[in-house]
Every structure is written in C-alpha cells, then in structure tokens.
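One chain comes next, on its own, written out as structure tokens in the form predicted on its own.
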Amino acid sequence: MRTFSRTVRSLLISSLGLPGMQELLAQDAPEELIEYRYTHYDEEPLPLDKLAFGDPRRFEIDSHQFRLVKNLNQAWTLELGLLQEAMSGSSPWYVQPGPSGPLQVMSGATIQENRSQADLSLARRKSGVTHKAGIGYSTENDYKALYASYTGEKDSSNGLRTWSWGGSYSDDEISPTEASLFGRVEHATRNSLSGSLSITQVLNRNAVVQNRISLTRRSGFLSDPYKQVWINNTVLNDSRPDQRVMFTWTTRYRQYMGRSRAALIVDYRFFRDDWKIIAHTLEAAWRQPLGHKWEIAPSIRYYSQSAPDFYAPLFFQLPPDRYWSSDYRLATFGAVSYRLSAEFRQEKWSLSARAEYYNSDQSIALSGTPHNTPGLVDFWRLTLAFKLGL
C-alpha cells in the first residue's frame, strides 16, 4: 500500500476526510497539527412582502475554532477542540394569515447568544485497530450539553478495507430565556443515543468508496421553546413528539484523475425518521491542484426533504394528535449550495478559504406536500483556516 503517491493519499484521504483511510493507506500516526478556523455565517433578510411584523434581519454568526492533534507516542494520540460562537439577529416566530398568503412573524428584538464548546479525545492504535474515546461539553445562555463518543476502526488482512464503528450519547438541559413572560417551558431535558457502522474500500490505486449507516434515537423535550404556531386565531407553543428515531445511509466515492492530478468527489446521503421526514443530499466536487502549493475545489450540493404530518405554516383547525409546528426547518423544501474552496500549502503550514451560497425553495423539492412557507432561509458563509504542522 505504500506505493500510493503522496498526492494520491493527500487528495483521496487527508484533504477529503474519509474516516479510517489515513491509517489504511499510510500506516503512520496521524498528522500532528494546530488549526485555527474562523467562520462568518450571514442569513439574508426576510423579504418584506413575506413579513407580518418584527425585524426582517436574520441571524449572523461568528465562530472561532481551535484544534490540536498531538501524538503522545506511536500508539496514543490526543486531540483537543475548542469553539467560541457569537450569534445575533432576529428569529422566525410563527406564521399568520395574510391578504395573499401566509406571512412570517419575526421576533422584534435582536437576539444575542454566545456558545462555548470543548472536546477532548484519546485514540490508541495497535495491530491495525484504532480505538478512540471522547468527551465534550457545550454551553449557551439557555442550553447545556454533555456528551461522550467512541469510535473503532480495523483494517482487513490485505489492507484494502477498513471497518469503522461507533456510538455517542448526549445529555442536554434546556432553560429558555423569558420563560414566564412568553409562557415557555422553564426547564426541560433531552437525550440522544446513536450508533454507526461503515466500510471503506480501496477499489484500485486511484479510487476509494465508503458506505456508512447510522441510527439515532432522541427522546425528551424535542419541541422548540422559541417557536409558536397560529391555530384558528390562537397562538400556541410549538409541540412535537417526545421521541424521534432517525436512520441515515451515506455513500462516498473518491476518484483520482492521474492526467490532471485532480480528484472527483461524489457523496449521497439518504435520511428517514419516524416523523415521516425523508431527505436526500447529493454533492459533487472537483479538487484541482495548481502547481505544488495551490489547490482549488468548486462544488455543488443539492438537498431535498419532505415535511412531517404535524407541520404546516398555520392551522385553521386544531390537529387531532396534539402535535403541531410551523418551524420552516421542518417544511417540504429543496436547497442548492454553491461552494468554492482554495488552499495554499507550504511544507509546515497551510492557509485555506471557502465561500458558500445557500438558496432554498419549496418548488425544487423532490417529494412531499408543498406548503407556502415564508420563512425559508438563504445564506452566505465564509470560512478561513490556518493549519500548522508540529
């Protein structure tokens, strides 16, 4: 397997992030590094012809991420991650009838929110098997989460296949702000348990494919305490089932193009849950080196989902099952993302940038009941990163 060139390994493995493949192809300890990443996320304002009242300006988020990967020895690797995020803007609240269709009610005051997160993991490699255990903690003004994870990887005897498996658990506490003023729940809990299994297969010297399935079960308070629903001239709090089981199948294909020294990337993801949401994601990218130091990567991503039975922008009758939501994130809609990445690499460090534009519309969904959802979001995202090898 060491006959793979450095360029092939870099394009197929390191830069594309396939789990397990760094050990599969290189058989070396993970790259030691320090990485800083800044991301600015900016949602476009709600069009005024879709606004009932409130502030049309939507969320802006600035996040700062730090990551350290350090090999303690040939067998053990320590990884530390830190995140600081600041969010401001106005949030969709509920939808009410308008003269020519549903209109979105936005929160009137600007929301200010901060989130801090820390992750720590320890990995051990021995005889072609890697075990990795991690813990993390995330806190916001109104939300706390404590979580733990485990992943394992094992190479086949011929070194052409890697089995990966894992599980995670999260315990969350919710304490919404201004609960008594707006009739929100004052304190609630939720938890999440998930497991996954994947197979990564080297097809030949230039191609890799991976298939992954995962199952997640969430339980507890799964409603959004900041969303409300208009039901026959009455505004009630968002109400969703207290359990949700989600299944995901993902396949990833990587093909190295020898003549152009580029890599073709194709990913497909299928999602289904017991809320009757079905979603499809298809992404294609082209990673092209320019000389020995530069690389660019244009990509396009398509997403489509169907809505659960308890979703509608508004209701003229009380639903019989006591579940209802007008959260636009549950609507039937499709979305297209356009991305362009560029990276400049030196021997010990690299700089990268990525710009993304996301546009959503209910008319481009593959399936599902169409709704006139005024709150669908479009956004821009810019990411800058610096990586230093140790």
The other form holds:
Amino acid sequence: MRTFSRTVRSLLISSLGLPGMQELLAQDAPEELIEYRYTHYDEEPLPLDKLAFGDPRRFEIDSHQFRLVKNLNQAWTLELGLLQEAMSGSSPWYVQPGPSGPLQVMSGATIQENRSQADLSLARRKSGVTHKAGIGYSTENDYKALYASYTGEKDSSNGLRTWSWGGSYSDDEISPTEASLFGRVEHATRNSLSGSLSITQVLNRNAVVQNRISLTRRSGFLSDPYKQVWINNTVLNDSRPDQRVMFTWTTRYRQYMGRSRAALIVDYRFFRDDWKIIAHTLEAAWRQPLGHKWEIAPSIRYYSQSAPDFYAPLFFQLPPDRYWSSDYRLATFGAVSYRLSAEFRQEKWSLSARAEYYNSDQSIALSGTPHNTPGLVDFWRLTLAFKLGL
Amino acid sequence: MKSAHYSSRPHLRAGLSVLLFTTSLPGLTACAVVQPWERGHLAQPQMALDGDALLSAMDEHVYGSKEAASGGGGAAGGGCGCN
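Would you mind generating the form predicted together with its partner chain now that we have the form predicted on its own?
All chains and molecules follow, beginning with the one already shown.
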C-alpha cells in the first residue's frame, strides 16, 4: 500500500468521500508499518516515615514492544505484536500498626522477573464491515495468560457513524513463587470474559464523539497471592471474592480548533463493579501541530476510585464474610498524571516521545471512605517510539 | 472457592445502562450532515480517536496494574500486574 503524506491523504479522503469511518477519522487505518517502542517505568521509593520494614525501593520496568502491520491483499490485514519486559524491585506486602498510623511492610528481597507476550490478529474488510480476530499469549515465571478477541465494525451509508462491537476471553494460570515458604496458594486459575459496544458519530465538520460500554466478568482466584493482611495481630493471606463483574462507560470527544490546527482531546470513563468500587477517569490533551513535521501534546489525566467494603489498611476484628485486603490499589484514592509528548514526522517514518509523572493521594479522591494508606504509589514513565511505513 | 456472587445489583445497573445507551442513540440523528468534501479536519492525525496502538496497550496495562478500575479502552493483553 502506498504511503501518502498526511495532507494529500486527508485531501484524498475528503474529496473522494471514502465511506470508511476508520479512514475518515485517521484511526486504525490499514497502513503497513513496523513500530518499535521502548518504555522505562520507575516507581518512587516508599518514604521512610511510611515504612515498617523491608526494602523501600519499588518497581522499575523496562519494556520493549514491536508491532508489524501487513496487508495480505485488499481485504485482509495481518498484525503481529511482541513484548518483552524486565521488572525488578520490591513490592508492598502488608500493612501493620505504627506509633502514628499504619506503616507499610515491603518485601525484603528484590524481585526480578521477565514477561514476554505475543499477539497475532487478522482483519478482513468487506462491504463496509471489518471483522478482526486475534489471539495472544503472555508468560512470566509465575503467571501465564492465553487470550482471544474479536471486534466487528460497520460504517453507516453516509460514513458519519460507525458501530463497533467486540468480545474477548482470557484464561490465566497463577503459580506464585516460594509458595510453600510463605503459605501462598501453589497453583490457581482465573478467567475473564468481556463484551463491548460502541458508536462513533461525526457531530459536525470539526467534532466527533464516541460512546462505548463494556461489561467484563472475571472469575476464579482474584486475590493477590503476594499480599497479606494484618488482622488483630495475625497476618493472613489476601482474600477477595472469586467473581467480579465490571461495567464501564467511556465517552471520547475530539474538537478541531480552527486556525491553530490543534485538536482538543477529552476522554471520560465511568467504572462500576459488584465489589462496590466506583471510579472516574478524565483525560484532556491538546495536540498542537507545529509546521508539517512536528506535533507537541501536553495532557493531564485525573483518576479517582472508592474502596470496596473488604478493603482496610488494618483490621481489628475478623470480617464476618471472610473477605479482606489491604492492597493499596483497592484503597480510596485519587491520582493525577502530567504528560508531555512530542512527535517528529517524515514522509515514511516518525519518532515520538512521551514523559509522564503519576502522583496518587487519598486526599484527592472524589468520594469513598478515606483511609490512611501508606503504600500509594507515584511513578515516572518515559517512552520512545520509532515508526516506519512499509 | 467462596461464594460466587458478592452482589447482584450492579448487574441490574449495568443492564439499565445498556438500555440507556441504546435508547439514547436516535438522538444522534440530529447531528449535522457533513459532506465528504467537508471532512478534511476530521481526517487530521491529531483528531484520531485511537492513539498509537502500542502506547494505548501499555497505558491500559500500567494503569490497570496500579488502579482498581480497568477496561473500556478496547485493548487486550495479559500479565499478572501483581506488584
């Protein structure tokens, strides 16, 4: 497939009136390419005034991602994705009482592990409908996931509306390390079944909106085998319900900003599950082209969640339903991400980078029971990508 | 294994939301008619609904590993995210 410049491509699309919404919105176009992305993720150490004992240094992850998109013919597109990442650091283990509030116990030894993932998908376009089916496999020393997905997409006859629908299934196996030494479950399974429906609508010549709903059901061993809970001077394994149904509503809006040629990006996601967690995510970005080769995009992301009933940093009596967790990721908290990205584009290739700082704190949560959660995480992330059109 | 159903009411809420989602769609027909030759702005890369596929997948994995909420982005992937 020939590669056109952005300007020529958009002129072609607009003048010929191609019916495909994906082409129209410049998303998910079957442009043949090879892409490599490197990401460095670095969690800030736990402050010493929140540490009971253990290693305060938290996780660092280096990820390498590779993606190939190849059109087999006019109708079929093959996509291959590979990921390799190396993780090291120590992890929050449980919380115990301290002289002036809960203190985090961290794992003592530095954890080191690698994860590999491969994804393969085939897409077929025919009569205004695109069907895409994919499979994937992820493996690390204590976790394996095998998953499959399908998405369908259909444009309206005037090209102003696109319906899409999809589903996925994942079958996961957990084999925690040093299970007998720490009294962890030796082997467990979990699975996840998900479905989604979305509609994308052109509102006018400068604005487009997408609404998506999704429903996910997870079942099996949903506890974290590496987390424990302090319950009235006894430390027990993390224990969560063995089923979870999650619902999301996502609205995404794009507004072209006239003479500046910038785009205002606003995304909102509402999340609710049957663990009684409610979460809101709001993202806003300003994508500003500079000339024909550069683009910069500052963005901000705000996230807030409420805790389930079975979460507390400390338990002073045994909960009657026998569910308990002090995993900081289930606490009531809010988080703000500050991000800045830049991209340099040439006719056949592009380079891009994005830096992010993520800061979480219980005081900026929108709602939910506030807890004194010592393990909340802050992190930095830097990602660099190179993309080459084929 | 423990009780399979922690609470059933969110199923009802989710069902009502799906109903609301589908019944609200006819309202979108009131949108402006945009002729093919008027769609140049919408086709600009900065207007894309989905950003870079690898970055979106990584974002979903990172945030999903550190927060209780996940999903809604459409990207599939694996990994424990236990730490």
